[in-house]
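Next up is one chain by itself, shown in structure tokens, the form predicted on its own.
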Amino acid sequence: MKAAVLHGFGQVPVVEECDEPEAGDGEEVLDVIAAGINPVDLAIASGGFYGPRPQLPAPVGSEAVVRGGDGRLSYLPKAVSGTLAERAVVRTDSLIALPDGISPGQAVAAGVAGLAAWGSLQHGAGLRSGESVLVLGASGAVGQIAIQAAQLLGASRVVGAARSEEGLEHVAELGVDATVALDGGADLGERLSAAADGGFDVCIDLVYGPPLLAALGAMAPLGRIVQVGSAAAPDVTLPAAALRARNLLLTGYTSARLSPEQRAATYLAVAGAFAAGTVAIEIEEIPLENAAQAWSRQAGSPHHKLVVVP
């Protein structure tokens, strides 16, 4: 079969064939229908990631929407084996099956994206309706979809901050309160101050870094910072004061300690909320053979989610 394979942690999947994967006791082998590419599959093929290393070559990827032997499309959210591939091995247990009047193009945007969006929002912070919302790193796929659940989940505000003149322009489409520029500014902190409106009692925060201390001082007292991307850097000398100024709750979050039950329901929400539309973002659908560039350009941090069709 045809897979996205990796020879070397650091290197770009190299499309071509390989042997069929094999299934073991309580896994089937199913047909992949779409694949998403993700930051957390960069970060594992560049051999630094904090979780296991897989060994290699191997085909890459994490989740799908595959085929059952019914023919009936189930999302997988943790394959056992690569999912940019024609076939990969699934645990049967580990299925979702798909809503109604949603596509694979979505049910994998409703995915890791949504889950990391939707989760870090419902799990990470416990947001509660009437709060008010900042989504630090809102042009990519989790923003725009952590804005749209935000707003969905009943914040009575929500703003999201981007690096790029173009990311912001997709961030106001959305309906946001106000949008802020990420650009380095000195006086960052001051306007995210003014855009929160009495300060903020939750920050998404995806990008980490400079962004996250000027944010501190816009949240309002008691507010949650949950902490799930750092794509503007990776560590930051963070003042105890600024935390404790605030009475501020700063968190972690993975969809990965989710338990199977929160991660099928809080998928379901998501998936649901595209299927009716009130959750949207740009899907681009890329064919296999096409899946080292897409793999590049999500290094790139496209304003879209790239789908990988086998």
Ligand SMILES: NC(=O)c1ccc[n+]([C@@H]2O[C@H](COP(=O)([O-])OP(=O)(O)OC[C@H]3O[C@@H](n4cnc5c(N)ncnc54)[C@H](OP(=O)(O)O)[C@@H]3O)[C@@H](O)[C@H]2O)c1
Second form
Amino acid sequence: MKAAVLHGFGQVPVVEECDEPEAGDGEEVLDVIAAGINPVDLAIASGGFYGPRPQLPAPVGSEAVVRGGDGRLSYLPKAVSGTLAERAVVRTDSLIALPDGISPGQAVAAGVAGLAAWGSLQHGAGLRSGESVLVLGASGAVGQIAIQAAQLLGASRVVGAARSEEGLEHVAELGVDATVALDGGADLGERLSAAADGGFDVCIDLVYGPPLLAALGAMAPLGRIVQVGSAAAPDVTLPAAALRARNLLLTGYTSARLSPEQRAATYLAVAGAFAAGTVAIEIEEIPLENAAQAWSRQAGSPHHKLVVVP
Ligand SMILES: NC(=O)c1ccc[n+]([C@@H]2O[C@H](COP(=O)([O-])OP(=O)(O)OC[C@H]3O[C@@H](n4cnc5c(N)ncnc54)[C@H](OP(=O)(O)O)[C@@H]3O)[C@@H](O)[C@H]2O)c1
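Taking the form predicted on its own as the starting point, write out the structure of the form predicted in complex with the named molecule.
Below, the chain from earlier opens the complete complex, with every other chain and molecule after it.
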């Protein structure tokens, strides 16, 4: 079968013929209908991810929509083998049957990106109706879905902060109450505070680094900051007084820590919103033959969801 295979850490995977994957106990080999490329896949392939390193050469990709033996489509949060491939090894008990009315591309977008967006708001921040939300790094797939999820979950005010001009335009189109440019300006803290209109109850932080430091002063007392991604920087020097001054809570979030039940329920909430048209993101389908090109484009923040279709 054809698959995108990583031969060396830090390299771009190569689409090539490789051996059919083999299923173990409790597993089966299923056809991949659509697969996502996510920052975590790039991080694993760089060799710098905090989780276990794969043995190379290895097919890449972790999430997919697969077709079961009965012909039904399911979402697969994490395959045993790589998903940028014609077929993947699947733990049968990890499949989540797709709701009606969702396309395979949307079903992928609702996966890693959707779970991070909805899960960080619901399980990470415990967002309550009527609270105000700041999304730092709002122009990517997770950020765009987080904006819409916050609106659906009843946030009273939703503000999106993003770096690029094009990204800010995307965020504005989502009907946010304000946008803030992450342009490196020294006055970022003041602009975030002005956009907060009284202080944010929740911050979903997809970037870390200087934007997070600037956001500390824009939080409301007892505000919750959920650290989800570090696109801007892996480290910050965090002033203790900034946390103490408002009794802020800073917590991390990874969808990998959701229980299987939480993961399925959260996925179905996001997928249901996609199917109903209350959450949307542009999806670009790319043939498996062009997966290497898609991989490089994902590294450059495409502002929409790239979905590989075998
Ligand atoms: N914890 C979890 O469970 C989980 C799950 C999924 C994803 N994530 C993380 O969430 C983050 C977003 O994922 P994604 O799929 O949305 O990625 P994406 O679509 O590639 O978007 C990344 C965004 O980061 C922004 N960005 C990159 N460098 C930046 C910088 N130096 N300063 C400010 N913004 C910067 C880009 O904005 P501009 O182009 O506008 O500059 C881009 O929109 C990633 O860090 C990813 O690893 C975490």
